[in-house]
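In the block that follows, a single chain appears as C-alpha cells, in the form predicted on its own.
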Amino acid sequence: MAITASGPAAADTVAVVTATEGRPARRPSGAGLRRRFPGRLTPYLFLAAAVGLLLLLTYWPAANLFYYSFTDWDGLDQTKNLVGFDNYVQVFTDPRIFSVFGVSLYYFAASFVQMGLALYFATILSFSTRFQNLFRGILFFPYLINGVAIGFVFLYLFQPGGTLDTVLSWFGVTDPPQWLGDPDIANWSLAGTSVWRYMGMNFVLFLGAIQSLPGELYEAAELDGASRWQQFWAIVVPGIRRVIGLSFILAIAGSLSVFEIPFIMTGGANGTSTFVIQTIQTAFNFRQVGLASAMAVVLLIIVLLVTWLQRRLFPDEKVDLT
C-alpha cells in the first residue's frame, strides 16, 4: 500500500512512506525531526533541575573532601598545602584516631539483637493477632521520635539514681554499675539505646516483606501438616531473604556511622567515642580539618568495601517458593 499527500503537509510529516515488505517504510523528514526535537528533550529538562542539585550539594562538596583531604588545611585559612597521602597515614598509624573503630563493634553486635527482634514481631504480627495494629504502632514509635529527645530520655534513665536504679532498687538491687560512666557497661548501654531507636525501621521493613508474601502458600505449609516453625525456615526467611540483605548493609553503615546518641549521652567521653565523633572533633575542635576529611573518606571506602563484600559473599538469588 502506498500513501501519498500533497501540499506543504506531506513534506513535514512523510517523506518515503510504503508497507513493501524489503522496502523502507517510513522515514520523517526534517521537519518532522524539528518538530519532535523539543518533545524528545523533555524528559532530560525534567531531570536537569534534580540532577543539578544532585551534583551541586552532594557530589561537589565530595569532590571538595576528596582535595581537602590531600591538604593540611584547618577550616579558616585561605591557604591549603597540598601534603600528599600524609593524613591517610596518619589515620591508619594514630591509635589515638583507629582505635575508636572498636567501638561500633559493640553497635554491629547489638545490630544483630535488633534485627533478630525485629523479625520475631514481624512475623508474629503478620498472622492474625488481636490487638496487632496496635502493637505495631507501638514497635514503630520510638523511631518516629527525634534522637536530641530520645538521648535526653535515655540519659536521665541511665543517670546515678535515674529511673533505672529506681526500678532495680524495687528488686533489691541496691548498688548497680555506673551506666554511663564505667567504661566497660557505657557502650552496651549507649548500644541498648540504638537498639530501642532503630529497631522500628527494621521491624517495619520486615512485616511489609513477610506480608507481600502470597498466602497460598501458608495455606499449602497447613495442608502439609507443617508447623508455624517449619513454616517459618521454609516460607518466611527464603522470602524475605534481600530485605534481611538490605538490613544488613543498613546495619554495617549504621554501626560505622553512629553519632547522635553518643554525643548526645556521653560526648565521646568514658570510652565511648564513635569513629563519626573522632572525626567532627579533629574538625572543629582540633582544627585539623584536612585530617578530618581523610578520615571521612576513608570511613566511606570502608563502609563501600563491606557492602560490596556482603554482595559478593551472599548474592542476591532469585527465590522461587513454588
The other form holds:
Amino acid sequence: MAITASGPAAADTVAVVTATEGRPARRPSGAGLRRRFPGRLTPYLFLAAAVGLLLLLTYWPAANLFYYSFTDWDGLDQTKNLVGFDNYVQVFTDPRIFSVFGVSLYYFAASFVQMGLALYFATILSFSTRFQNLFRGILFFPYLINGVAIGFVFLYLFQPGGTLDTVLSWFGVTDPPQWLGDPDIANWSLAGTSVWRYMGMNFVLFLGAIQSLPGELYEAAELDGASRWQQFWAIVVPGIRRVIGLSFILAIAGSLSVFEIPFIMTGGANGTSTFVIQTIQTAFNFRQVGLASAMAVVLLIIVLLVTWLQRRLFPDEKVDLT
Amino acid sequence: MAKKASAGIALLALAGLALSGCSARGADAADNTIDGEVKGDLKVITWRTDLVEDGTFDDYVAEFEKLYPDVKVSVEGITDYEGEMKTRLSSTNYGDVIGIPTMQPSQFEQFLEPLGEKSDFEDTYRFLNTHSYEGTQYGLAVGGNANGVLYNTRVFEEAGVTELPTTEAEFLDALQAIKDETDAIPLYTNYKEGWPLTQAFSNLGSVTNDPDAGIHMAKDPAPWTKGTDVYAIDSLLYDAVAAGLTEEDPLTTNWEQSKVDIATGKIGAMTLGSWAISQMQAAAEENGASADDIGYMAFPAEADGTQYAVIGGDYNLGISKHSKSKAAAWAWIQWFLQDSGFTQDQGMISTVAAEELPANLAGFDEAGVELMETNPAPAGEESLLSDVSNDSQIDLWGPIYRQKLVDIARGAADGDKESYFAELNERWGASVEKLAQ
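Please give the corresponding structure for the form predicted together with the partner chain, as opposed to the form predicted on its own shown earlier.
Below is the whole assembly, all chains and molecules, this chain first.
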C-alpha cells in the first residue's frame, strides 16, 4: 500500500509548486490529462486508509459473522459445515432464546426515567445557575468511567450490609431487600445502575440542543409574561424535539442490547440474562458459534427494524420556532 | 478507483499469505519429529501466570537448559488461557509446548503432534484417557487432582462433628451443626463466581463406584433420577441451599475472599478439587491460621460401605503440530512430568504412576477412601457427552444450569427440586434421542 500511495502524492507536490510559481501549465493535452488524473485521486487516497481499516476491522468481521451463521462451527474446528438456515430456524423456534427479551423491558422503562432526569437537569443548568459548570461536570462524569469499573463499584454498593444498606439504615430502613439476590428487584437494581451511567450522555445531548436555541425567544417570551414552565413547554421541548427523538432510538437499541452491566454484576444469573449475554454463552459456553452468530444477526435486524419503524411512526418534522 | 482498491486488497492478502507462509516453514521438515535431535528455540505457553511471575518457571528453564544446552526456552503466561488459546489455535503460531484447551478428541490431530501409542504409555503414566483418540496419545497430564470436599477442621470440631460424614444425610447434619454451633457459613457455593459451582460435577462416578458413569449419562434419557451420580451431586447442592446452609446473598460472592474466609474459619466447607488445598493452606498461613486447619474429605456418598474419590488429570501438555522443535518440546514434557518437581510443589498427584500420593491427601488413607479413574468413552462416542450437553444447553461443565438450581432452592425462581430435575431430564432426553442412536 505504501508504494501505491507515494507516487501520486509526489506528483501532487509538483503540481502545487508549479502553481505557486505563477506559471500556468501549458502542456500537450495528453500530458495534462495524465497529471489531472492522479490529482483527482487525492481525496480518495486520503480516504483509503480510513476506509481500509473500517473494511478490515468492521465489515470483514461482520461478513464473517453472516457466514458463520450459516455453519455449524464450534469455534475451533478447521472445517465448517454449511447448514443453511438451520440456525435461524432454531433462533425463532426455541422459546428459551427469545424469552430473555423480557428483561429488556426493565431497561426500556428505566430509559424514560433516564431521559426525564436528563431533560430536567439540562433545563435547569441551561439557565444561569450558581456553580453551573461544576454541576455539568458532575452529571456528565459517570459516562466517562468505563463500564467494568462501574459494575464493580455498584457491586459493593448493593452488597448486603454495603453502602446502600448503610445509608438506608440512617433513615430508619432496617430490613433492606437483597438488591441483587432478590429476583424481583435484581433487574431494577441493574437498570438503575444503567440510568446512573448513561444519564450524563442524554444530559449533554439535551444541554447542547437547548443552548443552541436563540436567546431572543426567551426574552420575547418573558416580555409576553410567560412563566418558566410555559417557556419550557413552548420553546425548549419543541426546539429539541429532534434530539429527544434520537435519544428515544438510542434507548430502544440500547435496552435491546444491554450487556456489560448485568454481565459484570450478576453474570446473567438470577433471571438477569439479556440477549447479548445469552449469545455469548451460546458461543463460548455451549460452543455453538454458528447459532450464536445467527442470534447476533437477528439482534442486528431487530434493532434496524425498530429504528425504521420508529422513524416511520414519528417522522422528523421541521420545527419552526419563530 | 475500484481497480485500485481491489489491487490494494489483493496486495494486503498477499502480504498476509507471505507472513503466514514464513511462520509455517520448517514444521514439516523430515528431521523435525519428536524423536529427532533435541535442539532449537522452544516456546512454552502456560496458564500458570503466577509461577511465571514469581520466578518458578525461570528455575525450571535454567535446569532444563543445563540438561539440554542446545535448547533455548522461553515461557509465555496467559491469564485468560482458555479463551485466548482457542483463538490462537486458528493460526499456526501457538508456541511449541501448550496446555491443551478444551476440544473434542477428534480435533486433536488438527492441532497437535501425536506422542505415540497409548498402550506404550500405560505402564508409566496415569490419566491417559482424556487425551487419547483411536489409540494415539496426544497429551500428557501435567498432574492430577482428587475430587471431594474441602473443609475447615477447626470449624467442624467446634460444631462437634467428630466423624467425617459419609452420606448426604450425615453431611447435611454436619452443616446444620455448624450453623447452630458456630458463626461460620456451613457451605459456600461461590455462586457469583460461577466456576466453583461446577467443581462438584467432577465427582461423577464416585457416588455409585461406576467408572463408566459419564458414558451411561450420555445415553440416559433421564439422568436426574434418584440413584445416579449426577442426581446425588446436584441434590446435595439443592438440599444444602434449600435448608439455608449456604451463604445468605449468593449474588455477591467473591472467590479471593472465600479463600481467606475458609482459611480463617468463617466458612465450613466448599466442594472443590484437591488442587485448591495448597491455595487454601497458603491463605491460612498468610492470615494467622494454621495450614493444618484445611482438611479434605471424599464426596459424602458411599457405595456398598466404601467411599470412592475420582482422580483425574489437570491440563494436559501437548506439542503444536506447527512446532519447529518437536524433539525439544517432547524432551521438555517428559522432563517436566518426571524431574521438575512440579507436582510435589503444587501438592498434586503425579502423572508418573510410580510416584506416591501427595501428603495433602493423607486423610483419604485414614478414612479408607478408594481412588478411582473414570473410563474413556468407547470409539465413536468420545464427544457424545459434551455434544448432548451443548445441544440441550445444560452446561455440565459450566455454572449456568446450577445457578438456576440454586435460585430455585433459595426460592428466587419458580419450581422445586422435582420440577427442575424433570425439566432437565426432558431437555437432556430430547438431545439424547437426537444424538445417541
